[in-house]
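Just the one chain here, the form predicted alone, laid out as structure tokens.
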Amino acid sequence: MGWQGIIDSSGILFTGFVNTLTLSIATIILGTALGLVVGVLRAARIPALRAPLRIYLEVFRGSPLLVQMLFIYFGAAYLGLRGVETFIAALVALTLYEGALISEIFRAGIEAVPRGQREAARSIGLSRFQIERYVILPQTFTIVLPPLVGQYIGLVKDTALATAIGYFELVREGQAIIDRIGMPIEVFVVIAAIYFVICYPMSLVARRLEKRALHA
């Protein structure tokens, strides 16, 4: 059968591929919600929600992420959540475990705001809110974007954990692809191509924020 059942199983291939971007695109929007939440919250240094932030961080970064997935996936059945879908379940540790990390990027970009900032937005009058919302934030957001693009690209990847669970991404579909006509090899290949055509283009806008910031 040669490459001709690759081609010939191409819908397949982009099934994966449709499920693997939707997973990434929703994480990226959920996760760097949470992980600006958190990093938020974790440079104003809330003494109640320390330890509780924390423990979050501790729990989620220190742990695999695929430990994480089994355990949401099917920890929820144990808790009679009947019916979760393998895409809620993906999505959820995924959210969760690059909320974490993320968090840690915004807590990283907000810190490295000179502390100037915040006295002459006081002086001025501006609230607490105020400060944060039309100073801090947006000086933070030029700071975090390279090493947020490469978290992403991270992210793109660490969906092909999602195969444990049964979700119909990229290498799942690969895999089935494989148990039909065999050639694991060429199949393997074509499917590292599409991660290289999701991820590089990534990675060059990464290089440019960093250049870009190098000289700002």
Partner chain sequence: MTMIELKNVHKSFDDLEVLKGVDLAVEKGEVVIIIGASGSGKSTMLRVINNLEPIQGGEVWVKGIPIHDPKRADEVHQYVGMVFQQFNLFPHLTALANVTLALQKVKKIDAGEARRMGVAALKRVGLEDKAGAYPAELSGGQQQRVAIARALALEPDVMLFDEATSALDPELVGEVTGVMRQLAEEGMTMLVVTHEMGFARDVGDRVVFIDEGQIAEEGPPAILFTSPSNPRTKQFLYRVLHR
Second form
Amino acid sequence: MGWQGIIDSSGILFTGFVNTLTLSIATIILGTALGLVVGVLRAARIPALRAPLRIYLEVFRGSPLLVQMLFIYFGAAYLGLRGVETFIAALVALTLYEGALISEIFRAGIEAVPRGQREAARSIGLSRFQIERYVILPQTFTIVLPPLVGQYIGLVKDTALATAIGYFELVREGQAIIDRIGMPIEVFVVIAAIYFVICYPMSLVARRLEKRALHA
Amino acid sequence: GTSNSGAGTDKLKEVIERGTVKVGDCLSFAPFGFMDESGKPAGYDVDIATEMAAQLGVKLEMVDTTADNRIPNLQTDKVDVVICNFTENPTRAKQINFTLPYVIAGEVLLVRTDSDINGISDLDGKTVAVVTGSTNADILKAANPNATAQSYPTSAAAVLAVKSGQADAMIEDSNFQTYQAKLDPELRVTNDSLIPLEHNGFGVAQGQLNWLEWQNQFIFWLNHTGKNRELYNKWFGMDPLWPVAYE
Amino acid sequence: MTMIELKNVHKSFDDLEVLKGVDLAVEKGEVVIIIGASGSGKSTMLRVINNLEPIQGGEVWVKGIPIHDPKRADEVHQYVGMVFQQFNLFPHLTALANVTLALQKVKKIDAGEARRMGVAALKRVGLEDKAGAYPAELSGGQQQRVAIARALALEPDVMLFDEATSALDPELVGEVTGVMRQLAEEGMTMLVVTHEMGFARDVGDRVVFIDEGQIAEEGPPAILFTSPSNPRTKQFLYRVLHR
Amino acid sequence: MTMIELKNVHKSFDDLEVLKGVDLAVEKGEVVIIIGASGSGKSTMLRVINNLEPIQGGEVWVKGIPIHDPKRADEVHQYVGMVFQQFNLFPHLTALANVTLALQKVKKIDAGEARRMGVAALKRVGLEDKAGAYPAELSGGQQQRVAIARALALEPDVMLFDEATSALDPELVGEVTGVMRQLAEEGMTMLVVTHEMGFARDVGDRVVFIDEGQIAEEGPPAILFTSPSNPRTKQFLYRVLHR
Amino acid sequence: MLAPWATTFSYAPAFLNALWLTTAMSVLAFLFAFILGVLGALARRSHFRLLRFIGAVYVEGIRNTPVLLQLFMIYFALPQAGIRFDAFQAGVAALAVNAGAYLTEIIRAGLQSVPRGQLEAARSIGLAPRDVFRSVVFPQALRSVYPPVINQFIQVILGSSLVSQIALPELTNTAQTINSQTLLTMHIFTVVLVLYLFLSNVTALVADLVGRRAFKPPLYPSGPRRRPGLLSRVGHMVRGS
Ligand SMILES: Nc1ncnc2c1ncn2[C@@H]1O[C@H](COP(=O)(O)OP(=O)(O)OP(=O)(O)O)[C@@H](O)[C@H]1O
Ligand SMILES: Nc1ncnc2c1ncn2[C@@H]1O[C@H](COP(=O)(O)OP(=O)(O)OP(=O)(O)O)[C@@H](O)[C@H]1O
Ligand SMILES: [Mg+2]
Ligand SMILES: [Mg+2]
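Can I have the other form now, the form predicted together with the partner chain, not the form predicted alone?
Shown next: the complete complex, the earlier chain at its head.
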């Protein structure tokens, strides 16, 4: 049967590809939104939020994503939360985890904006919100973009862990094919190639952005 | 946590009104459940689920699950019924309800053809793949304490471990194992069952008596019409190893 | 009319007391030059007036408003404009957008009118033709003039300059002091921290010498520069003028 | 004795020709001051002499060694020491270790003797008490003096200074020019790129004015500063001296 | 109320055993990864085009595919080619190969980050190229890579949880097994989460103490004393303060 078996399985591979992409894009959107909010709040050093945000960050950055995912998947089940299916559990876990990492990117970006910018903005009477919105965040854009794209690459790869709670993304589909036709090396190489095709262009973009940021 | 899900409500009515039945099925457990070339669910359990939807007159919604998720899925009402080679035992029955058995199995060892393992007593110092959340780790420990269990998340991974030589043997349901051995000439199944027979039924959440009753009726129908035997033959290429009731 | 009044202002950073009881009153139309050694507290004094630093004691009044009262502190920005040593232009906005940002967002002036006012402010500093340029495309002197225009557009009653020329290449200093001279002539009330002694002599109505967080001596430039009475002032002037 | 001789040196960066045929001879004990506008090629000339940049044409001789010959180029470091604008001290080594590194690694002098020589070199720049300090613990002026000691310890015949004081705060400049003055008095051959005109006048034997990659004019400071003949020199000096 | 916790803690021996496996695997993997990282960085800076190419393929190939997949390749697929690792060895190999790619880039960047002026000053005092590297470039690079290297170590510890998927009874796998037996999800995963947090924080703390002592002048400028949490201190180190 040989490679023919893999070619015959292109339908299942495509399903996996679509599922991986769906989970990745959903996580990119939600994780970035969460990261932005947390990053801005942390940079603002609001005393009441300091400890809770800090705990959120330390827990999600300091423990394995896989454990978080299992915890949320099984935990939600026993907390009586209805409708937490694999996709939702994977999405929630990935969003919380990537959101923690992304928030640090935003925070670093905000803190890289020179103090003088904030002072000048206050001097012309802008409000706290206006300072962030019109002066600080636009300037962080070029700073955060390269590491952000870098983080997205990690995120796409991290979606592979959803395999462990039974989400049919690429790696799980690969196992399903091996289950039927064997040939683990060939199947895994094909899966790796698909990931590479998604991630490598992102790496190139990240690198180009980084160079541009350095020269700006 | 026990069920806060369906107690008191009439699940049967609910399913018919909803127009869909949500069936939890293990899709990494060929030929009971798996993904075919085009990525669609297929297999013995899947066909039974399809038959069930037809008899209910509703649409089928397949929810993939794994062995260790069967009970949580029922308890949190994510599925209406689990069809996944679910072995009945009193401990589990404290958390969920079981139907009558629809398929009966022994537990056998799957080994490589060239292996010298022929029974449980040959497992001294060997590694044996089991699936997390199945009863097999306990069976192994009781049957031969000198063997080491390796706990994989799916049956697919466990079979792969035997094929690639990462495990010396795998304990699993005889139906499943026989099918695997038929698929791959490099694998064979040992003869003797490690335990008294296992009776596998559907699982439903506790307290849904109408629903449970309907499921039993459905299994009775499957058996006495010969539908069950026909499907078994379709997927396993032989008659069931052990007969079920009311055939 | 007294535009700015500091009464016994105390300011510390952690354990370091930087302003140790400063009293100062600036009248409308006055140009006050502030001199003193590095670290003496000149910048801190301006920043306190502009509510960029909280104080630990004393009072700060701007046009009769108690800036030391946290509830009213932010009103200072309606009356006081500040120009920083490092320009602090917003690099992602054009010169014009730098000037109009606060007009639109703070004063809620509509875009067309804000634009007209912004161009007028740029004209005052001689940069109407650079309205569309980004800060990175401007020389240091031009950047600082945009920063002045940004403050002027809000029509402040008082302008604070903190070493507005000392980050500039020597050739460019004249551009900016020129604009400052012109403002002084137009009657703007100004507090100016500077090391440009020529400018101080020409333009200042009064020179204030700060030493270790206190006002050690003050007076008209003609007198203070030629015959300072405080020995510290003497020493400082000697070092600055004879190097 | 001619210590350094440049003959028709050409140096380009890609398409940009930075040195366009430079001729220069420096005699033993001479102190040559190099002045010129920013970007005129002053630094590049020193870097070429010190074999930090390859040249595209012409010859560079140091104590009779042809530095333009790649095989002998590295010998220059035995005779020439260089002090950079940015100090370039090794941050992970103490002041003393900065000074003794080359003594041990290049001259293979044993640790004890190297240490004695290093302390002596630090003493010459007035820093024997800072032997154990790391660069980050020293002021800019002290760092630059350690950099001078590092070069001196190798007993060079020629010292190159590239704006050795222009990264320093004004108050600290004197520290470093003081050491340079003293070296000049002791008879060290020196090439000095500087903007400190007072120092140039006092210490220089000869002033070389570089304009767009060429030596436009040279002569003793007394003459060149007061009555330059080249109009470009005049313009440059006017701008530098009358600001 | 307390019964679930009592049940959970009755598994203490299993958890401790698992903790040990996780630690041993992480430490071994990190050691190999560091060696791979140094070799990779040297390859990528080599004069030989082929070595540079191999280095690039290694880094890009690994960094653009999931670790889980790399682990499955090594454990399930390599035996097909006659190369067999047990679960522990496969875990060590996968984590080392993966982290090695990141360390390659970290170390390469560290070598590159030494300012040009340092090289020029070193040449000006006549140091030979070998001494320039040994006495000037390497010690400075080491300082600048220390924080991100430690961070990478922590990533290895956290990443080791993936090895649960090939049935090695490390922390995560053990948790899954106990969970399927007891269904005490909240309790069991809380314990595991705490154990991972403990491991990563202790690593950060020890690295911080070592960093403070091992480098002269001290790695962290003795500025106004702040008290950031351990992990964010490493984060701070990582961003290269
Ligand atoms: N944010 C701060 N935190 C701690 N100390 C500060 C801060 N800002 C200023 N200082 C200290 O306060 C003192 C006065 O600083 P200030 O900037 O007002 O001096 P200055 O007179 O403007 O000096 P310069 O001429 O150098 O600008 C200095 O010792 C300075 O180190
Ligand atoms: N590494 C390089 N690559 C490309 N161009 C360079 C390089 N180094 C210097 N240049 C260019 O060569 C010219 C001469 O530079 P050089 O540093 O010698 O000037 P300089 O006279 O020392 O100026 P300054 O007073 O600003 O230090 C400049 O136009 C500069 O941009
Ligand atoms: Mg100041
Ligand atoms: Mg130069």
